[in-house]
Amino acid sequence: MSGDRKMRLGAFLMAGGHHIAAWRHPLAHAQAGVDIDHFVALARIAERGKFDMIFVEDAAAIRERNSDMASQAARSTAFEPLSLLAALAVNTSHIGLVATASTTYNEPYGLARSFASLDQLSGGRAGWNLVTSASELEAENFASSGLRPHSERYERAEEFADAALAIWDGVEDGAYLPPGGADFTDRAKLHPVHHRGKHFAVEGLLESPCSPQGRPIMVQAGASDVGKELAARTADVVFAASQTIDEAKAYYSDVKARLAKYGRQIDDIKIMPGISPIVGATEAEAKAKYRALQELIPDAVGVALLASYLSIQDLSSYPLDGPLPDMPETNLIQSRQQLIIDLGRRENLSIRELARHFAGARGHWQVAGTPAQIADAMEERFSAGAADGFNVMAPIFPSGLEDFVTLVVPELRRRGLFREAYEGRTLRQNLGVGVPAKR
Amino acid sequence: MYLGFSLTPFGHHPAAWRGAAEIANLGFEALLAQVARAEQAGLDFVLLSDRLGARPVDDLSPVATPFEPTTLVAALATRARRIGFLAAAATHQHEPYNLARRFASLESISNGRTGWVAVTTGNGEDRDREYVDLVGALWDSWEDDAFIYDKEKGRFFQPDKMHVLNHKGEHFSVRGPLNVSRSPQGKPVLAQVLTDENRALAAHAAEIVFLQSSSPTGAEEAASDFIRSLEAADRRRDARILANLVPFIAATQTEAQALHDALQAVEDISKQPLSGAILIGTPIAIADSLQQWLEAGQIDGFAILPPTLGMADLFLAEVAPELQRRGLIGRTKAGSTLRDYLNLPRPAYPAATWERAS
């Protein structure tokens, strides 16, 4: 590893916190999900910490079918990500803005247009986290046909990504002419898209100048084989959920090894696993913070969440203190399912223990400790070829993010692992991923 | 008198960009400055129309802003907090769930100051009606007091105040509920640009209609027709009828006429007709015309489509204050939502019409 290699940091924002019970904590702002001033404050904390980007996930549905269960968690009212980030764009100046959006329930033209708008509003700080949407509740909001199989969703996603890139590349830099001439545009710099594929027909041009960063950043979190392949071909950033350092290293080298066949360099993709840090002045304080949050999780909520990650209807008929039952393979989020099953077997965890474990950070890596201990854990993975940076999932907002920025970021800087100042004004400049060649 | 201000980078006249086409005019800060002036002048809302909502294009337009309208509203709403926003979006370009959710999100961002200008295709009346009703029903997914945030009992919302739609219609199948709480103003305001094709739908659902007639007489006839359509749809006179207005303004009548003639001579505007009634005059003459029209006719106000940015500034700096002095504009009741600005009723929660949550 070169000595001046810097860690990339994303701030994964989520209402009152990533911990499923965060909203019940005395420090939490329970109405956070639809409070724009709360999100502006979070974006500014992350920008003060010189984070590369903020990130928001998405689902076009409520998260839980059972309304009694849903009503005990804080995830049923939230901002739609693109409108949220458009609002944050004009209240921040340097931080990247990455929104999740589905290729299954959008059309390429409309979605590419919204991201181009976000990119213009932010002066080149937009990114799109491409997902294919695996939940049945979402499928039921968009048709009677039900959920599409994994392979078909990815086939559509491949075509969608290509169409979106072509749309973004349709207007070259300098297409709008300076004042005083006879023409408004330089037609030689306009390349309307005329795409007819299996899934989409796309005609026309975005009425938007060329992106200030060449093209919005593409993000992927796919962990299946086909997902990793799409990432290797199109993504600038990859988010990942890895519990152990060995899993993280295997994932990292797998994705990086796929780049060469697309003519890409190792550094063209930044791999950023999630980390849920619980920061305390002492280790005991951190552990106490963690326990206080865990105790707020109702068992029913934890178990329902675990069932949803396993893509099965119900776990409540199995003994809470017994092991997971054997699972049939589904066409849903296969890799996440395997991760949970593996953890349960490896550590011999009961359903209740697994539920609490996953409810906390929803399958991501949790570290509770002092700033130095958290920095140690991050540095270990960063130096071992397991990560180019991290997507930081504060358990509770705003205090968890504030703690990270105030306590952990300075520790990372002391070790020369993180920037003192932004390198540029666009997300692409700050991430250090080049402007791609036009298609 | 209700007043809206239609936002463009250079003005509504297709020739307005000539000599003025600084690329900075296309940027957010320049557009925000226009919105801030409209807010300062006491206008009720900004109108964001959408050329691409009608069809994608293969050339850049000097009349369109470079932003998708709903995305732009999200950005403007946090920086201009005392004016409403109406954004156009087409029913054939968005899934109903996505569109309902986008506007519900804008309602949270703006604290209840937005509305949807429903752009319909005109050749699918049944589909459009199902779409508009479905979006309205999704906006009613949660009762006003559904979210209780009870930390002690661990109850975030009251389950019996969440309503699953289970809509299965001819064109759409949507389970619901929407994953955004009910709007601070009940629902976003629903608007339509009135055409022959959408009159029945507008009479059924629209709370604002814009008349595009090129003369005051034509607009009055369109208003009378629409009022008859409202009555036929069993609605009271409960929609705001606004005439689109293209005011050519200058310090003297002669100068205003000369500016008008010069712009009209630049290019063949029959290809891109101005979609409103043309008035030509001094600020006082324009104010007189608006007052006379309002007092004599059936309309409730105007959407101002300024032909150039210079004329936009004259309208906001001289016509609007004159209307203010005459007591024709200015908010009559306290409140901070678009419905408050327009004196539109807050829609009550339609409890009786719901299936219970499944």
Contents of the next structure:
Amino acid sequence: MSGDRKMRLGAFLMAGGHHIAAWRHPLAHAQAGVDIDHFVALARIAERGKFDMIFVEDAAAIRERNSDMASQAARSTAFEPLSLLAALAVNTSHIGLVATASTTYNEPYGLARSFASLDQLSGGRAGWNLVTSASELEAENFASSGLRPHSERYERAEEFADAALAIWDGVEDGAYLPPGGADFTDRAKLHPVHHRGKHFAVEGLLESPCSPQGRPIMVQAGASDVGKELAARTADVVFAASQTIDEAKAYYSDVKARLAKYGRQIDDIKIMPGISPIVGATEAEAKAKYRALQELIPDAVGVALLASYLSIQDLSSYPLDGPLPDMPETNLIQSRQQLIIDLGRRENLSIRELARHFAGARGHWQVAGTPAQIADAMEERFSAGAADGFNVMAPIFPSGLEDFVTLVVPELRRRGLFREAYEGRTLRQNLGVGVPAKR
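Same protein, different condition: the form predicted in complex with the partner chain was shown, now please give the form predicted on its own.
If you are looking for partners or other molecules, they are not here, because only the chain is given.
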């Protein structure tokens, strides 16, 4: 790897923290989900650390059907991501703003328009995390659509992405207020979209200037074969989940190898796996912090969360201290189901142990240690061709993010792995990904 190569860092924001029991911790802000001051403070911490972007997930539904379980996890209140990021745009100046939005429950024109507006509001810092939505609870809020099969969701996502990109590319740079002052628009630089496909029809022109960064950043997190193919064709950033360095390297190589068929270079995509760091002044302190969080997890909550990601209704009929039973193939989140099965078998974990491990970061990599130990772990994956950077998932907010920015970021800089200052004003400039050719 090049000695000049720098890590990219995202701050994945989630109310009081990514740990399922974070809201119970005395350092967490239990009402964080709908506290705009809390999110502004988090965005400013991340921007002070010179992170590339903040990342907000979404599902247009509550997260837990069982009211007894829902009452024990702070996952029932949240801002709609684009609205939240519009507010954060005016409270920050450099950091990128990435929101999750579904291709199953939106239409291309409306969503492209919303992200174009966020991009203009922020001066070219918007990004769209494209998801196909695999939640039955989410599907029940859109009865006319329902939960589509995995293959159909991705077929629709492929067409959705093409239509949205065409809408963004329909307005060239300099289309409005051209030199001379005689006209407001240069009609030669406007290219109305004429899209008629299996799922969508779009006949129109975006009522927005060209993006300050050429086009909003596209993010994808698919780990299935069709998901990786969509990412290779359309994404600028890939958010991945890998437990081991070998898994991370295999995923990284697989996605990068797919780029050539689309005329893309390996640096056209930044692969940023999730990491949940628990930072301590000593290793013992970090592990004590982790244990304190783990002790806050009610078994019923951990097992219910595990069951939801395994895409089954209930695990309670199986012995908690026994192994995970064989799972039927799911139509929902296939890659995450396989990650859990592999983790349980590789480490010989019982259902209880697997649930408690999974509750920390929902299958993402967790590292507890000193700033140097966490930097060591990140550097190993970055240097080994397993990551271009990381999406940092603090177990508790704000203290977990503050610890990372204050203690780990300086260690990464001391090693020459992370920026001292922003290189540009747009998200695309700071990520170091070029503007794709217009369609």
